[in-house]
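In C-alpha cells, one chain follows: the form predicted on its own.
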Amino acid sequence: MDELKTTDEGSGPENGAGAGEALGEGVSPRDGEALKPSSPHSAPNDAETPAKEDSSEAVILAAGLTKRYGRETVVDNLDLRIERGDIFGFLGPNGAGKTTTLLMFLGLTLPSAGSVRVLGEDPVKEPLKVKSQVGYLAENMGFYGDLTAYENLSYVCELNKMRDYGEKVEEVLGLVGLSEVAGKLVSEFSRGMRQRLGLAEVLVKDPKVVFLDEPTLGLDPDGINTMLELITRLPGERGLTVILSSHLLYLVSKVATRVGILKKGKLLAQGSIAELAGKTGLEADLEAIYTYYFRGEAA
C-alpha cells in the first residue's frame, strides 16, 4: 500500500507542472521526446490509414503531423484516429516522440506541418477550447507541499474560475481513494498517492479527454495496480477517452483497448491487440506483437 511519508518541501509547487498549470496557465511540462514500418519482408504498414474525414465518433484525427527541432524530425508523417470511449495506448521507447505527439494534441508545442483536430478543435487555432475539455496528467505533477490534497485540487477550481466546487473536489479524491487523506499536507504523501492526487486534479474538471503520459512512473507494484485500475474505469464510469504514454508493454496491454506503436519519431502500426495480432499472424501478445514491427522496421 502507498504510505505517508515525510519530504522537504517549500511553499511553492514541486518540480513538474504546477497545480492548475500543466495546461497553459503557466508551467508548462517538458517537450522533447522523439516513428516507417517496412520491413521489406516481415512487419506490414498498418499505420498508413488516414485520417478520416468523419469525425462523429473521433476525438482525435491527425494527418501528416510532423515535428522538427532544427534539423531533427522528432515525430515524422503522422496519421492517426482516436475513438470515442477508447483507452489508447501509446507506446515507444524513450525519445519515441511519445510526449512530444501529446503536446501537439494539447497545443502546448506548435507541429511543423500536418494538423491535428482534438474534440473538432484546431488546437493550434483555438488551443483554450482545447485545453478546456481535456485534462493533462505530465510524468511530473507538481502540488503545493504546505496544502492539503484538498486545498491543492480547491486551488486549481479557483484558478479555473469554477463555482460551488466543495462535492466536486470531495467526489474526486473519493474516486481516487484519497477521502481519508484529505486533510492531510501533499508534502507527507508517497509518490503513489501524488499520483492519484495528479489523476484528481485531471478529472476535477471534467475533462472529455485525459492524457496521461507515463502514469505508474515510480510507483510500486501495489500503486501501479490501483492507479490502472482507475484508468480502466474512466471510459465506463466517466465517459471519458483516455490517451494513455508509456514504454511499459505490459502495463498498457492490462488497459488499452488500442495501441499505437511508435520508433524514431514513426508510427509503426495501430489498432487493436486483435487487430494487430490478425495482421500479423501472431497471437494476441502485446510483446510479441510490438518486437514483430521493431524488427521488422529495422529489417
Second form
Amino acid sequence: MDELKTTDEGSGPENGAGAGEALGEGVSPRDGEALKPSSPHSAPNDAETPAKEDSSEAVILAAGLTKRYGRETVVDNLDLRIERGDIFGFLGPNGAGKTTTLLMFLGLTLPSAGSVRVLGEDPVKEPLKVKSQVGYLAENMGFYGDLTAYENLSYVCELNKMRDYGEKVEEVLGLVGLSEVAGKLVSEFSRGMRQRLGLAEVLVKDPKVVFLDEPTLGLDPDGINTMLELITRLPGERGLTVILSSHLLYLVSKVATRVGILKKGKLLAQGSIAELAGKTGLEADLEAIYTYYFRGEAA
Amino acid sequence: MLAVIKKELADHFGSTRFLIIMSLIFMVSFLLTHLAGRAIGDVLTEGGSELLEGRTFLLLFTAPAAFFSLSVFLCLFGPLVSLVLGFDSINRERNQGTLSKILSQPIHRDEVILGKYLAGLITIAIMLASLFLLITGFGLLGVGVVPSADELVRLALFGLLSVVYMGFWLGLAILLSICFRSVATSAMAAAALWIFIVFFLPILIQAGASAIAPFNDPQRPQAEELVSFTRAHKILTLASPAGLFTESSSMLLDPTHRGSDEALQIALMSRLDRYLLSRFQGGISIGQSLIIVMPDLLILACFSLLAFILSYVLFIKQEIRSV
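Can I have the other form now, the form predicted in complex with its partner chain, not the form predicted on its own?
Once more the chain from above appears, this time first in line as the rest of the complex follows.
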C-alpha cells in the first residue's frame, strides 16, 4: 500500500465511462456459495462473478483462479471478466499478484486452482492458441542489444511463423515512432525508446488482446504521455482489448475504461470507475475509490 | 524451432568469446599437426613407410607431438568450446528479460531448449568439420600424405564421436545455465566440472582401480593382478566421458589399437606367440573397430543424452515468475 503512487491527474468523471456491465455480487462463479469477504477490512468485495455468465463478448474469463508458491498464496480465488474493446486497468501495489495473474492468462505460469479462458481458449491446455492472439509487454521487457530494432522485431515475427513480415515491421515501427532508428542497435536505445519498441513487438503479430505490465515504468513525463496516447489508440484503431497492469493510479485513470483492484492476490472490486463510484457513494475519483477498497474505509 | 536455431547460430558465430576459443583450438591443433607431420616426414624419409602403412594420415591426429596428440588435445580442451557455447544460454536470456518474451510467443517451451541444444551441436559439428578438412589439406600439402578411403571413414567416425563427446559438455553447460540464475556462477561451476572430469577423474579412477585390484609388488606385477587391475580400471572408466572418448578415439583412429582387453592378452602371451601374431596380423577393419568401440560409444551417447534430458526436464518444469 505504501508503495502506491497517486496524483490528482486524470481522476475526473470523464474517465468513469466504461464498457462494463452491472456487477453481480455475492454469488460464487463455480459453486453458488456466498462470497466471503476477501479482506479483513470492512470494505465490500465487489469483484464480479463471471464464470457462469455469457462469455460471448468476454475476452478474459477467470473463475476461482489461484496461484500458490509453497505456502504463499500469490493470487487468491480470482474471478474476473474483461470485455472486448476494454482498456482494463489492473491496479494494486507491487506484489499484489498482477504480473502472476497475467502470466497465468498467458499460460506461462500454471494455476494452482481455478480456471481461465482467454478468447475462449484455455491457456493451460492450448497455450499456443492463446499466445498467438495475445501480445505481452513484460514489466522488464528484454531485448537483444546486439541486434537492431528491425532485427529484434523480425525475430519476434519469425517466432510467430509470420512470412513476408517486412512491411508489417515497418508499419509498427512507424506506429510507435521508431522508423528513423530502425537500423540502430537496441543497446543504444533510451528507456523510452525501448518501451516503444516493446509495444511494437507486442503489436507486430496483430494480437487481439495485449497485456501491458507497467508499460510506463522508468519513463520520463514525455515518454509516459506518448505511451498512454499509443495505448488509448489501440482499441479504436486496431480493435484491441488492453489489460494494463500498473500501480500508478493517475495513469490508469487516464486511459482505463474499467479497473480491477487487487490486494495480496485478492480482487477487491472490478468495474468502470463510474460503477465503482456508484457502489461506494464516492465521486468518480479513482484514487478515492482505490483508497476505499484498499484500506477498507471510506476515503 | 527453426527461428531459435537460426538466431542461436548467428549468435554463436558472431560471438567474440566463441571466435577466440575456436581460434585457440585451431592454432594449437595446427601446431600439434605440424609437429606430428614433421615426425611422420622424418620416419618416411628414413624409409619407415612400411611401419606406417595404412595409418599414415591418421597419425596426424594420434601421433603424440610436443605434449600430446591432437585427439588427446580435443579430449582435454574440446569441452571448453561446448562450455563457452552453453554456460549462459538460459540464464542470460532470463536475466536480460528475453526469455519471457520468447516464451510468450506461440512456440512450445521445449522448442527453445531443443533449438539451443541443436544450434550448439551444429556449431560444434561445423567447427570440427572445418578443423578436420584444414588438417587434411595440411596433410596433403605439408607432408604429402594422401588419406585412403579407410582413413577418411575412420576420420568421419572420429568426428561423429567428437560431436557426441562435446554434446555431453554442451548438455552439461546448458544444465548449469538452467540451475544457476547468475551467469558468473554457472561459468565457475562449468570450469570446476571441467577440471574435475577431465583432470581429476582419471586420477580417481586410477586410484580406485588400485584399491579394488592392488598389486602386491607394483614393480613386478603378477599376470593375474594385471588382469584384475585392467578390468577394474576399464569398468571404472565407463563412468568417465573423457576416458570413454580417449579409448574410443584410439580405437577408431588407430587400426592397430585393439583395446585394453586384447592388449592385455597380447601382453600375457609368450614371446613366440607375440612374434607370430605380429607377423600375421595387420590392422583391424573399420567394422571390427566399430564393434569394439560400440559399447563405449553407446555409453558416451547415453551421457550426452542424460545431460540434455536433465536440462530439458528442468527447463520445462521451471515456471516463469514475476519475481
